[in-house]
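Shown here is one chain on its own, the form predicted alone, set out as structure tokens.
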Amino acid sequence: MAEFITSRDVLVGDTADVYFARTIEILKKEGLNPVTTMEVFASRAGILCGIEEVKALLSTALSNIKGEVWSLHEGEAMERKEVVLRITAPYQSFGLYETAICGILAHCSGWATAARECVEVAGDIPVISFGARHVHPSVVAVMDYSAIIGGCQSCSSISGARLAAIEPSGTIPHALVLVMGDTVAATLAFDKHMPPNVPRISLVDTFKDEAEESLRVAQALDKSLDSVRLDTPRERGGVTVALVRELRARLDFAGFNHVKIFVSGGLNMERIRQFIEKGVPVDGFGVGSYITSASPIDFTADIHEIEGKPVAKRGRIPGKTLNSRLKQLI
């Protein structure tokens, strides 16, 4: 179970839009905090995530209050406009973190859905989020967080496999091969100092063909050898359906049939639908920017109940929505 600990910028309301810090001033003022009902809906369908990281927000913000949260499940998948999250509680308790929980909601929703579509796509192959390095360090955890509520196996940073309680997933850089001048001597000292539940897993595109490295590792660490990863870049064609074929065929002919071969190097839901129906023998892929640059998915916060009084803006309807899918949360 993730274990998110709400920042102090969150809740004294500096991550807010100004015009709530003001309202809730005002109410203070006023003496107005009525029992409000507000709910959360989306703007499309995709994959809900980030619920348990508004939950803990609302922990916190409800401690003392008497209230109630309903919610859909992490990961369970969202029709559009359908009401995801219901909280009904003094206003003055929870106002101030609309901006928040909506923008929670909008990144790790759009990161779990770009995620889950390649998922489906890839079937049975198992698909690894490596997009730590298109993101703002501030954020790596929470959206390899959502990549795994997509359906990702695991990820590539230590602080999002951290939150999502599994192990980090990572092979060897294109730094340690260069840095130690070889592809082999690289694989054999990550062999020498990695702890034997480490998968070993040697990158082959580095300084010669990537047959020819998979090969000379192959034959270095033969069983032990789990995996070699492909990461070809544009300028060299990158990875393609023909190279895995040739691979995959070169590595069993010389008796290396427990190799397997990983994918990764700009891939996304096309590509790995290519390689899928045209059965590539790809044993996993690994994928960065088609998660992390997905679009958020708007979410919107509207009042609908004041006081037990059905209230709404106008274009939406009073009172609150029906959704059996909604589980208590708080």
Given for the second form:
Number of protein chains: 6
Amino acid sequence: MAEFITSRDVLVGDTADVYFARTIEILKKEGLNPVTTMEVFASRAGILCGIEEVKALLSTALSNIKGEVWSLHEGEAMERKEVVLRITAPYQSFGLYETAICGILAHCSGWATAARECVEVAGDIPVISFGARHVHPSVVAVMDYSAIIGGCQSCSSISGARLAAIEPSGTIPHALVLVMGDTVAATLAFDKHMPPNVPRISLVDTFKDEAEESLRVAQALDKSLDSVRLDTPRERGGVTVALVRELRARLDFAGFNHVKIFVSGGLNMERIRQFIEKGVPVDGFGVGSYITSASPIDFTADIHEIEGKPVAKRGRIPGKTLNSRLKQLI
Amino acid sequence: MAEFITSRDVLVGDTADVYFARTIEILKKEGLNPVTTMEVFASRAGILCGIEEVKALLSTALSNIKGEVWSLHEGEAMERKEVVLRITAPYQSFGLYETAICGILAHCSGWATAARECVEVAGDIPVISFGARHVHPSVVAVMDYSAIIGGCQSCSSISGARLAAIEPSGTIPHALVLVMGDTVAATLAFDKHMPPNVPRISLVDTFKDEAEESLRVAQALDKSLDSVRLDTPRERGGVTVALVRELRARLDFAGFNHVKIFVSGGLNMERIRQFIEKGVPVDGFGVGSYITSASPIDFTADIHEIEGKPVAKRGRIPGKTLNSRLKQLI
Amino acid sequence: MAEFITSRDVLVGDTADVYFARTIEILKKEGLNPVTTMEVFASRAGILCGIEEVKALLSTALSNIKGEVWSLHEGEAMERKEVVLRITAPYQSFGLYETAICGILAHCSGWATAARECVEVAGDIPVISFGARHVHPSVVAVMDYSAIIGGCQSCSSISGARLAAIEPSGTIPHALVLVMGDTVAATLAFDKHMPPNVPRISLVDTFKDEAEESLRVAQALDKSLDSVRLDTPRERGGVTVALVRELRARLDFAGFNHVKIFVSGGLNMERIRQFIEKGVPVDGFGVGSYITSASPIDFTADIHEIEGKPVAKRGRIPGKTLNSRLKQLI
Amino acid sequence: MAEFITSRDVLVGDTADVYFARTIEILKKEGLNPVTTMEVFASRAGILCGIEEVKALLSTALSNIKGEVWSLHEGEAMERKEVVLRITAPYQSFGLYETAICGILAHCSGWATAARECVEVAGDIPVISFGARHVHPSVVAVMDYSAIIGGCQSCSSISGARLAAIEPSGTIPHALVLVMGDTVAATLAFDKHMPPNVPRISLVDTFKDEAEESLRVAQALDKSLDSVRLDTPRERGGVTVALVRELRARLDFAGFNHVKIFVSGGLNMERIRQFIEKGVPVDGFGVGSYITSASPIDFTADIHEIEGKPVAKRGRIPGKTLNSRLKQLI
Amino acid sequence: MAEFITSRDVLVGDTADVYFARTIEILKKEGLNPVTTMEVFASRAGILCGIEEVKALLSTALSNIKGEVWSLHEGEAMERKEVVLRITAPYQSFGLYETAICGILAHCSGWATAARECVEVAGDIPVISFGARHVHPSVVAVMDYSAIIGGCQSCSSISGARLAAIEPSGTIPHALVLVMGDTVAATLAFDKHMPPNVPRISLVDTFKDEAEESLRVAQALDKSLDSVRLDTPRERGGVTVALVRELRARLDFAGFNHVKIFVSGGLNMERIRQFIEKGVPVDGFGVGSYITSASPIDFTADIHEIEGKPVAKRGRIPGKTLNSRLKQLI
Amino acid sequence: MAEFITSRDVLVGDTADVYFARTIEILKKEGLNPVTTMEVFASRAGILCGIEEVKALLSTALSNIKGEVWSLHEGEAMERKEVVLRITAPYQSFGLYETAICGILAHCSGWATAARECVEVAGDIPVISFGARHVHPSVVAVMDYSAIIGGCQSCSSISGARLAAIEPSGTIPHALVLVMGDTVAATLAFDKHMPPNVPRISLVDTFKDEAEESLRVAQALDKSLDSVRLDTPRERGGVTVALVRELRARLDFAGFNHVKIFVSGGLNMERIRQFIEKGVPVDGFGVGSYITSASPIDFTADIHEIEGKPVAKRGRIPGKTLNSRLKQLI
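So that was the form predicted alone. Now I'd like the form predicted together with another copy of the chain, please.
Now the full complex is given, and it begins with the chain already shown.
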């Protein structure tokens, strides 16, 4: 499984809202460090993700300090406003990390939830996370990790796959086909130089009609061809139900029943549902921006008890909130 | 200005889609390294952001190699499908970075564009980026930097402010008020311990009605009080036009005309517009999730020329695309 | 029960459409006074109300004349276009009262129907009619009477309560709190001067946050406090589900489980439904403008038989309309 | 003009919310009677009506007491939330009448505003208030009075006309036609028995097609026929633009250019607009339920000053509200 | 049943798209005449109609040539994209007729499908096709034939009835009533001169209110009157549910229970449904423009096999399409 | 120009509604043949078409009879409900043709109006009628004639072109390409066998990507190639703005600036507008089902005068309707 290491930036509070740094400074000067219970909940239902990274952070923060942390598990479904994390410890030991804790959970849960939506619709057909190109490289790894937690079978980024302890997955970029000048030539070069455990998945929409190109590639590689990938640009109508069906029929007519069809390009829950409901013979879905454009799920952290006494700001109910689903994390 | 340093992860290609790593390996084995022109455009109009970070990356990548890069400036408005970046260099020198380049531009431009929308509506009234708690700490700095590029006057995160070379901005968290047990006490402690250049902005919705609490705090700090901040929770109706007006009237009646009113909590372009159109006396807006929940703006990179010959995949027009707005970046 | 006395104005026809007065005059001069059957139906479904007042009017009108009147009972549900009243008598004896009969039924049934909608949604929780301030004082009594017929437990007007033969219900107006300058002081004065059978219901939103004020009042009156009433103005977010829940929790935490929560302010069927469906611990609803802004239910009176012969104007079916639900009223 | 006499019920507070009666009692026992300023505003824009009746009430209430009252004029347009009435006097002298004052203004302004909407759309063509049958007889007079204040030329009720000091207006009811068995016979009887100053307006949709019946009536009465009234039931398609045009053409063909056409039945602002925009030759509109089903415009009364000191409940701004449009009423 | 004769124009290809004529010429010159399988499908679901006329055309075309044709039956329901016709023959023998085959099926199936929709909603009550006046006389016969195939009981055109081998159906036009000057006179003339097997159906909306006129006609013809037809113009509200109910009641009151009510004028599926769902006593529906304004159902013809070898253009699946519902036509 | 010959079927009344045949029979037996004025108007605005064919019919009908006919010109714009045709003649001479007259105008005006909509949007770019395959062959000629009247430059049917006295227009069907097995081979055969005045327009979407195929065909025919036609099936995304732009660019890059681009397939007013508004380099539009699926424009014929006396059925205004745009037709 993933091993998370909290960066120095986070630990010294550089990524925090400045007012938390100021608060810790004031409390130190005032000599106040009460045992405080803080609870965290999400603004909408979804899949909780990031709790392992939060654990790494809090383990460091509370390493020599008496405190305890309860939470849901990584990947569990959570309700809107359900308490998913509860920290009880002297306030100075963890107050600085409110920003980071909320931020980790917000971003990761947003991605994992969107991934789960696609995975649930896709049923038995694998979904691969293809969104690395849509997020800042600093979060590529956690984004793809979150997609895997959400149920994706694999992802395209090397660092994401490493964090999730799986193999990355990919085909051939249009760039290779363009540089080599021909899809068949590019696929043969790939076949020649790549280790045998990497599946041969050819991209068939660069120069020619997809059906024509698929047959050319299949004839060139025959049994060693694993799949063709359709990534037809919107300018050519995108990947439609009819196109997949026709391609399947033409491949089968020509005796290439073993060649799988992998689909990508603007896929979202709705479009996957269309393929599934119509029984279209797709063997894999590559999903990018649907996952990466998911809004972070805003998380809120509230103090509910100070030195054993129920408190709360206006709008909240004082005292610990009952949630029997919480498990002890630290 | 910001100084961007490309991380080792990005440079070795760990954050890239695995197929680019494979492509470079294949091309090396095939001995192919043609001078290639790649163009990048956005899927929707917005504010271009991230180009400085891309410059840092490409400067390293092309350090000893003949190539050139043209682009729009950081913070310039871009049209849908307008070419905003053009790289011409031997393909092996930059092909691996397609994922990172698109990802940097996507995330940063998404944030900057959302920030700009708020800033334009707010007119003369400053907007502060308050969204650090909604994104992963690894991108807190670039998110707040992008918000500043989009026009925000300041931001709450220390690292974001540092990257944008400004001072961070903040008030008092509910946590400090809760730990100290009283808003007036918390504000006095803040006033006592913070350096004089930090403005005294009190948060007045924790325990009491905002109008009552504002008057208490103003009486306690008098001239040293800079502002009160309204962050009323939705459970108490949020911050409304009428609340701000009434608070202004009550402060003025009591002689506290110098105390400014700062508003936050679920603000977005529409809600800011309401305040502005009705002439409500707000002195600052804190915007969080509107900026952080902005979808990345998907960017697409296409090869248009190889060794001086126009090429393109299906759906694209071969040859360099005319755009006289491009300036030489490298 | 209510005792209705028909005013002289109505009996002499002053409140009638002038053409009915003229018609009676013409028929007298022509010597025409056929036994005529007139039927009355409503333009939409609802709760029939006003039939007792109509009975008082017709009893006077037909006091020495041979005629009969059939109708549904006060408070019965009626269908759209169902005949709810049938009068058979010499035309000159009742023709003048068509305007008044329709008007009484229209206004009263409109109010009773709206009240019933709230009462049905509220289930076991009492609904009080608070709308006296939204209607002309000449109809305050019949409006509140109609609300009681519709199912309200009580009403705020003295005359309405008298007509419906119940006790009026009320709390404390904002005016008393403002004049006395403090909610606790006003409630103590109320407790001191009012007879013991009047429940002590304090209004807690005048000066302070409702939760804070409720605890102050509860501490001052303790066991003699019956309820607190939330009437939070829209400028402070109105009375929300979350506010009631939090107030209940804070009262219980402080040991005031016996203090009930009464809610008012812009309540309608939809908002009551929200409280009920979410299981919010409300002990009473005060409904005003939802009942008073109900449109009158237009009633239509048609002649269907003259001297035993079926007749009808175009668009109506000649002859008496079958309705086995009608009971003899006179 | 109208002469309003306040009923005993109102003066003794029977129509008031019971808590005002209790408040006066408490204040008397506490010996509190501060000079208080109360302001009244409407929840939506409209035509202010009822202020003359309020004047009558307050004149009695303040007859021997030092106080002053400012307001807009009867029939003036008012803005949403604009102060339309301001009372300054010892609280015990007027506090009991808050319910009645708001109620009078609410109901009357609602009716006057709806009437005004129709009148403005109708332009030069007169609008008559026909809604007496849709309201309780106790408010028939003030409803029709309010319609006249809103701009109606006349009304159908005798008491309403008397209050507004005009002549009532009416045609012939279907009842007269049915009792007499023929439209021509009924119209001739009307002509025979009514004084010459009452216009002869025949109702032509009872038995026959309107065009056929109109020609029959016109031939029978010739020059003494003032108008025909179309009140076609919905079951026969209601009164349409085409029907009026055709009827006008057929009357003109037959030489009855002097006969006017009066339209009624479910008219509202939209339907009047259709007739006007299409230039249909209508000579008068009878409007009923559009006026009577207008919701009362809720009015709110707030205390803003006590013994010269600005006060206000939460959600309101303390102190008198500037409104230079107010004129002294008492 | 219908006997279709293919016109000379069609046989020589004059009605064809010119490029088919050119194609046949080119293929002749090139000496190409392969055995070709063409399949035809519809762009939306509906009732197949026109296949008998296509049979007549292909029987002539393939009279001395080896070929076979399979299809669904005339009047069968077909799915969207289902193959409804398959021709296998030398291409030159039938290629010229692609335009005509598609056109016949398109127009006839469009009409039949619309007719079926009305018939299904009408249930046991007969529907008559009245649309001859809305289509070019050259297709009146096939339009009415298609309506009959769709389920209509009869039609108004003589040629349509002849093609469908039934009796035409009609009433009396407004023209006859206007020329004769009176509805009763026109109906008596019709009764006098028409053979006894033609039902006496009077049109009762020309001069007088329908209810009045129906009673006049019924009194004049008594038992020999079969029906009255309501065709009320929109200017008089059209034929409403209420009008039919009232007319039925008035006829029954007067003892004319045997007189049926026939309805026409702007009827469509929705309006028929209203009559049916409300149990209105209608005895027949005349439908015109709903059927005639139905869009043709576009049909597509594709080649799927040439000389036994599966082929297809892009977007289609090569080889014959399985459809076990097809029956041999030729 | 077109020469219309009325078919025997129409003249003997076979295509008429049967009740007109009966009416003529009755009137003959009654000896009634008054000079009657009938007016015809359309139910919606549009382009009047069919009046020349109506002229042919009426010229025969009135050949020896005193009568006159006034109308708008073929192809003139008409308003909703504007009188477009007025016949004055003895009723027996033309009454039988009401069905045919309305039907001719309805169908032809519907088609011409739809064609005009496309033509107006297309501006200078020619529109060709391609809908022969969507209508019954009996109306192919009048449909294409109407499209020409509506403004189409040409049409695909031979008979339509003949009626409109122009040359038919066409390309190559998919059938020819499929039978010959290759697009280039089919185009070369076309070039070889067709007369030089027929433009060489190749259909380029049968087997290969359109851009690839267009370049192959252009290289094979060079200067003799007039155009390529895009008719891409929906399964491949249809013909998009981007496809045309890319094809134009690729043709120009390869030096084939003279080759025009012709577009077809599901075009309608909206899609043509998209091409025009975006300045896409299209050289011709082929429109089929948009024209053929246009609903007939229902026409209504009313009698307005009999023997010089104004008459009209209910809902119409008696007497001739003023329309100074009418010209004498016969």
